[in-house]
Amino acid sequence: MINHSKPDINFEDKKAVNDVLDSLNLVKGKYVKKFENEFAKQFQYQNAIATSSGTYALVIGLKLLGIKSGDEVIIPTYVCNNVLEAVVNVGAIPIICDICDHWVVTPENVMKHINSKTKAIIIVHIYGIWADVDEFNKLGVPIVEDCCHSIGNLPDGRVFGHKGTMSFFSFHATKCLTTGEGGMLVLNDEALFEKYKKSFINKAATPVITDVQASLGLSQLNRYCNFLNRRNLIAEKYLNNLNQTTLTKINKIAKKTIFYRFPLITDRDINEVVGVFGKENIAVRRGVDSMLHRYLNLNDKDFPNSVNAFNHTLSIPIYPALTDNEVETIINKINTIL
């Protein structure tokens, strides 16, 4: 079965988490600190934050900027539930507003919901697509940027997470690069990091990683370059490859995106082809398992662009990991298939 995650773990990563293990010093230690700051150096970043997940990053974030019960956070519904779950954590009410037609947000689906309750708004880099942040900032609400599909740079030289109040980022197993689990979170206000110092840092009650998942962290760091380059090069051979009726959308966003995911859009019952491809051992799915505002009870129409990328939104393998046989292979069952 060809898996449409899986993460790139090979000896120099094993190495790393055995060389702490052998040291026995396995909580959070100097490896944390060191996976902190190469992430912010290799980014760019002022700072970054270790924490236990991308989940908890954000939840940390929101507190820091004294968001509390009563006040409002604009979501998009086309995005994992743990990003209602964090705002839901902080007591603030979840305001969930459509997406454009490529998938990302936009300051036109969020302008109408803006009001004096707002206290920040975010922006999700789905799929590794760009996200206008600077048009975002005009609107005067503090910008959380979500990154957890985004860690790095775009070629013409953007980097994810500069632009925002603050960026969260997730190291699951299946993410750009990962620890097991855990998390970052940076900030771009100094003024809110000296916050965090006071506040979270050296608090037993702030769940962190581990210096075993900071090694592997740290090693995948090294790497990261090589995994952006794999995933660049593999889109390349889809983008030539594969019929170009199920490549509408993202050829227009090629250039926006790091390609942590490969949308293709089909007419096709999306549950059936999940199940064509399984029953040919390659795995795909639907681009997002739900949508928010169906937890909420929200009406469907709503949320037009949300629905339709919903209903036609195909995801195929792409990561590092994948052997060049194994993309000939999805690209050769793809156009017979679809």
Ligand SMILES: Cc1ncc(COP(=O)(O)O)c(C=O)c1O
The other form holds:
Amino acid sequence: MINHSKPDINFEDKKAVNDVLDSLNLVKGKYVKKFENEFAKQFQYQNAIATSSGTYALVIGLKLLGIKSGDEVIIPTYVCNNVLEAVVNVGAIPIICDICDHWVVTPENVMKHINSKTKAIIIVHIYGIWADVDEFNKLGVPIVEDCCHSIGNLPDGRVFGHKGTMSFFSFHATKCLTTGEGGMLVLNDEALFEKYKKSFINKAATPVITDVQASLGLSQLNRYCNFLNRRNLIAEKYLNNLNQTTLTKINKIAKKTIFYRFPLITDRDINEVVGVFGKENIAVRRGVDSMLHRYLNLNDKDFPNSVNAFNHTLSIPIYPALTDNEVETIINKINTIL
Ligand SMILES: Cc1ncc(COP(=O)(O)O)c(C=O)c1O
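Right, the form predicted on its own is done; let's see the coordinates for the form predicted in complex with this ligand.
Time for the whole complex; same chain goes first.
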């Protein structure tokens, strides 16, 4: 079976983890600090705070913004439910908005939802696609960049996560860089970082990652550049060889994504297509599993672009561990089936 996602774990990763195991220092220690420092250095952030998950990084970030019961936080509906859970966790009211016609959210989508209770807007760089945070910054509300799909930089050098008030990342096993589970919070506002240092550090209740996880993260960071190059290379093969009708949308944004996901467009029923590819031993998925507005019983008609994306977006395997042979097989099967 060709998996939909697969972590790239090599000999160096195993050795790095084994070295920490041999040291018998298995809790949060010097490797977590080193991982934070290296992450910040590699992507030129002022700081980086390792957390137990991307979701928890968001919870900390929202708390640092002083968000509390009754405040409103705007979120696009086209994202996984962890984001909604983080907003609800701090007692805020989630205000759900639509996306544009190619998966990310734009200022037009959020503007009508802003009022005096709005305390943050979460901008998701979904699938690794660059959302233009500069445009959102003009709205006068703190911007939280969800970079869980978008670790690192575009080929033109632009690095994700620098434009908002803060940004957060996930190192879940399916993500671009993994520590098994894990996350990172980056505070682009120095005053917030000072606040963090005073309010969270060394608090026993803060979920952390361990040195075992951090050693894996450090090892993955060492070759992260190769990961991005390999994603780009596979994407190029897909863009050049797949049936053009499936590429209508991705062609428009191909220069501004790190290809965490490779979303195709199909008019076929997605569940049926998933089944057909499954029989061919290729795991493809719907672009997102659900939409947030449906959890809140909001009407589909208010989220037309998201519903359209939900019904027609198919995510195909793309990750560094995918072999050239597997890429060929995927291309042939897609061009036959779709
Ligand atoms: C876009 C997005 N945001 C947030 C999260 C939450 O990250 P985590 O699973 O590390 O809590 C995920 C991961 O599932 C995600 O894909």
